[in-house]
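Here you get one chain, nothing else, as structure tokens; it is the form predicted on its own.
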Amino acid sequence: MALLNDEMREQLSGFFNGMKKDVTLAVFTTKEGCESCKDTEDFMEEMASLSDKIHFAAYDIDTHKDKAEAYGVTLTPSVVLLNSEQKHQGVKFNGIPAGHEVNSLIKGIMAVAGSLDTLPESQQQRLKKVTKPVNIKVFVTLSCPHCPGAVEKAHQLALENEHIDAEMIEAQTFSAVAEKFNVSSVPKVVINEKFEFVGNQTIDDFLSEIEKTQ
């Protein structure tokens, strides 16, 4: 199922020309009970076709348990972005990153490829003090225009600090997970399954909650 029209494909191909390094879209699916797995695989293959620096890899979460465990994948479909050294730097999408989330996928690809905007010195100094594991869950819906901004900030923090991993979770696809964390509006950000806030808040707001985990 093609999700991009010809105009979008042309625009993205030009945009991806600015990639500095290769990126692999590692897609984890399962054969049973996953309505959006095939669409996610097809979409990631479509994205990979737009640049010779974007690569596609498909894994079955049951067959490739070692890969799933290494990347912290527990949900399907999931897309893990790997850098040019095939390393997972904490950038993950649970559920198809379509709708408004195409924007966070594009930004994620470019960031992992080395086109990451540098954070201000004051925020970098705060990040350096994060030395314990941090997991950031950003719950979204594909129709939410404010959600990509929250996802992008979470992913940027993961790329800046090896102790942080960040994942988008599509709330409708994973309704049981959303219910567990009392998601009633999006974007909702949950850090280490304990600290949370709602809305596309600032990097400083993210850092304030992260600092509570240290």
Second form
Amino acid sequence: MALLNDEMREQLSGFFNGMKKDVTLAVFTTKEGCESCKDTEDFMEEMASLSDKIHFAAYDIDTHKDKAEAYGVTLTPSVVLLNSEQKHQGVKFNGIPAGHEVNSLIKGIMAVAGSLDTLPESQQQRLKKVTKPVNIKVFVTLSCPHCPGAVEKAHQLALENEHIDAEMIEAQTFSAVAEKFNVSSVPKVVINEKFEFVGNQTIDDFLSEIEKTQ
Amino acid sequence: MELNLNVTEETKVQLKKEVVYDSLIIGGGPAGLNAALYAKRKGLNVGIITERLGGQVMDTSVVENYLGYESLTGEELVNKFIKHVQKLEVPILKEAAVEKLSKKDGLHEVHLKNGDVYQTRTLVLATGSKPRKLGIPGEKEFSGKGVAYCAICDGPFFEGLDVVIAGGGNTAVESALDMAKIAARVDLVHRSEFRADQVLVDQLKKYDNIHIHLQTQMEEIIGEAMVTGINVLDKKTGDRRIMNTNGIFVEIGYLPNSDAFKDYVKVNDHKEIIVDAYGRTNVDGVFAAGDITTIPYKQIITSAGDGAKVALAVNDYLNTHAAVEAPQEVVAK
Ligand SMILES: Cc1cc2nc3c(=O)[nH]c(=O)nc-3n(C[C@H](O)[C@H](O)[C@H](O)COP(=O)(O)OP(=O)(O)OC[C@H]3O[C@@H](n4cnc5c(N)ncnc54)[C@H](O)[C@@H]3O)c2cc1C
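Return one more block: the form predicted together with its partner chain, after the form predicted on its own shown previously.
Shown next: the complete complex, the earlier chain at its head.
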């Protein structure tokens, strides 16, 4: 089932014309007990068809254990964005990035393609001091209009610092994970499984929480 | 499965720190966007600084009272606004929070949270409002643990559960209607009578899982790890009781986002910026528009209209006030 209509295809193809570098959408699925795996795979393949610079790769999490491990994939479906050197820079989506999250996916692709503005100098300076591993989980629902803002910021931080890894987690598909972190309002941001806040806060607020882990 | 695609091309023009703007607009909701449109068309050198481009309209599921559009999502409507403004190449600085304002050499300075400063001859304050809190015990403690302020965002967590909607205005009634489709039971609790439009109130009858409690005061939110209920006072009988519930959506109106400005311009007891019919504040060259002002009734169309009016007032102001001399550069050495 195609998710994109003609109008969306045209709009997105135009948008992706601005991609500076290639990006691979690596989709991890399981054969059994995964309701949205097939849809996610189809959707990513559809996205890849919109630009020569977007590539699609499908992996079964059980048969490609090495890859899953290398990218830190434990949930299915998950989509990892790889850069032109096939490197994982910490931009990951757990659960289908549909609904409002399609916007995070598009921004993620453009960011990994090197086509978005970098962070201002003052924030770069703060980021330089982050030298220990940081994991940012952003819990979302697909009906949440201001969740993509939080996901995009987390991904941007991951792209600008190799120690930061950022993942969207769709709270309904992964309700057990959401429950573990007591998620009942989104976006909810959890850093290193310890520091958390609710809402689409500013990059500076993200940085303040991240600094607590250093 | 559906897609809520929302890609607007980034504006090519950027806001510059070395430029003195004719007008800087703080806030990118309907008021700020329309102010930018009108100011730009008057030939003013104008820019927008905003946290979340689109404002509250982004959180609105459907809008059915904007003239010319019978029904569309808030996001669709505001994307039309944004596209229109972007066509005119107005620089928009997004995801930027203004922390305070100050005066220097006859100009106004806008200080961002990240330390950056921008200069302008006039200001349009249009930072809108945010959901009002109940202000009762338990609210803060259980915020994000059953207490929520965005029904379309957090509604899915309450599938098959019981929820309370607090409030009696349009937003509360709309949330009750939305939640009735997902939740097992919806209790609509309001301390007085309905303020919502009759067309909406009439629709409540269509759902037999919606229960209405008017003249009912919420006194405390209770729970353990998550919310389990609320203590309510029936104002007619004077009885107090516990209403069991899994979640509470607070939809009791809005509070102006005026904290960053309250030391610069006069606000009233409700924290609304006091303006006259032209949108002028008590400070020369500083204007305000939309939800943040003392203008009654807070709607998308009234905020947008307000933005237009204020931009015209800014233009008149600039026409009658000569530009201050650019401060002389002091040559060191
Ligand atoms: C759930 C919901 C449903 C609604 N439904 C309707 C409806 O159906 N019809 C209708 O007419 N109205 C509706 N409204 C009301 C309508 O959305 C508002 O009246 C309108 O958006 C106000 O516009 P504004 O431009 O004044 O402010 P806002 O829309 O609030 O925009 C303010 C902007 O300022 C930014 N900002 C805030 N603080 C700062 C800061 N310190 N620095 C920089 N930027 C800042 C914000 O991020 C935002 O972008 C609804 C509101 C809500 C919340």
